[in-house]
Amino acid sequence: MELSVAPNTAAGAWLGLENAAVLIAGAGGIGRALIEGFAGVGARVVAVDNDAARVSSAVEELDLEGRGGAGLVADLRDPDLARNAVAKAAERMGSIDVFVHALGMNDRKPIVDYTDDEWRTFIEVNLNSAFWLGQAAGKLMCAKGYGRQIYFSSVAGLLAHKHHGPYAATKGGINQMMRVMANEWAMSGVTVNALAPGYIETPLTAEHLKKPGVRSALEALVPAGRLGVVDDVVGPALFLASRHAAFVTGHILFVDGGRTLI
């Protein structure tokens, strides 16, 4: 989605997202698609990532600053830097209505081959950043009496895929963390949900999909007969962030072409 024209304010008004203040953690792959999707319905978006090039690309190509948003560069594995990013986003936009966590890493190999440092890095990138950011955004949302939080989980948080040990552990952790958040914050008008994609074609999966036989083997596991693309997750994210999902909380929505059915 290129935002060379004005955002679809009619769609934004119907969703209740026109001029909404949205903080998105992650500006590559799925994160970039989400930034485009929310900006495309007239939301103000602050994008935060540790990759300055990705942030700069989103800010310049999507005119985030001109539309009331911004780009932030921060190592979100650090609790102080993560909380500071939330504070800066709230200062820029006046509040945070929607928070989306779309950060993640994976490195596929047998459990016995992971080092201690690799395990710690998975926890820091995939799970710690979600906690630090979500906690800080949750405090602001609960005080305001309104908010939407969306965390990107994975089918790996449910299925016992080989060579996904630390990744699956962190995604399972996200599932339970968001359920507790949803329970604690429901009375404050804050919903917390997760999207669990199946195999989505992103830079995170590109090298793995190039290996001989991998793509066809994975496609065979999906009843829909194809792998997902980043746009497949944008619509579900917009729904969970919208006024229409006010009574949906603590839910894990699988976006997987039926992968978890078999």
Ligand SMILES: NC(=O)c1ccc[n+]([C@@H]2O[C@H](COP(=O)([O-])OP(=O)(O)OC[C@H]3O[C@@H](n4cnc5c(N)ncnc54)[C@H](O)[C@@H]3O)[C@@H](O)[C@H]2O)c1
Contents of the next structure:
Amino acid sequence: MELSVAPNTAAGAWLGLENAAVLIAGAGGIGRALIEGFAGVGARVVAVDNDAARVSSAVEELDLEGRGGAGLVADLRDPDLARNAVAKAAERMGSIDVFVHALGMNDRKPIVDYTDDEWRTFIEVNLNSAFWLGQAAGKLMCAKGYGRQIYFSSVAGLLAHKHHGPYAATKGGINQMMRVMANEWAMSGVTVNALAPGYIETPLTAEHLKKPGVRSALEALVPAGRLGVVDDVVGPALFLASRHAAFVTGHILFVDGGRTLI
Ligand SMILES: NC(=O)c1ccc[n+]([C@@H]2O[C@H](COP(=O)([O-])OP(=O)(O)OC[C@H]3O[C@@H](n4cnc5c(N)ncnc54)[C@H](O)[C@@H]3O)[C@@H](O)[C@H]2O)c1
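I've shown you the form predicted on its own. Could you give me the structure of the form predicted in complex with this ligand?
Below, the chain from earlier opens the complete complex, with every other chain and molecule after it.
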């Protein structure tokens, strides 16, 4: 199937992303928007997620294979499966120019109510997957002397929201892991940054936002007066992945309508 709108190759050329080899881990609400955004400027995209339906829908609806990419299904908590996904993406595209970590989970409750297994699962899904994938992609990028890595952090990596204990811990961990990677890999032509959104309506937040009063209370905390939509993160991701961001590394870019100002 063809994309309904042909890739904007002029935009892709201007960004330096036309034909770029992009690995996106996570094909949920944000991941899917990113897959469309990168494919939309003519990049080749390999998408990996443990949800086979989400992967196949991206592959089929966006013709990822016809455009030089692919879809992979893997549980990215597992270091070997994560490394294998990076290897397969590099084999398919010849290299990895851009790696985006856009997967995660949340489950909101008071700190005292989390079980041991729940804590471990948060660390494995949100943080371990980022380390396994980022390390493997980083090795390839440093060897090539070029790369862009983008990690999805959150406003919860800065603010102390109640009922976000393990989630906030993993986002703080992502921020510091990203900063050390940025420092270690800067001389190798590899930039590493994070995007930190506020609330965006996706499968991650949909159930929470349906609870009485939650949406309006959260909107009231945002100077821009609204929650985010997935397209709000696509432009910032394309910028950080682009040739225009060559000297931008180690940053946490908040995409939150001003939420962290107050
Ligand atoms: N939606 C928001 O409001 C929001 C705000 C701030 C940060 N973020 C961050 O953005 C990223 C993407 O969030 P989203 O809103 O798209 O979430 P989502 O729930 O829509 O998608 C997450 C994806 O991760 C995949 N996944 C989960 N465990 C996995 C595993 N073990 N192996 C492989 N894939 C796995 C899921 O199948 C899903 O497709 C996450 O890191 C999230 O923390 C989201």
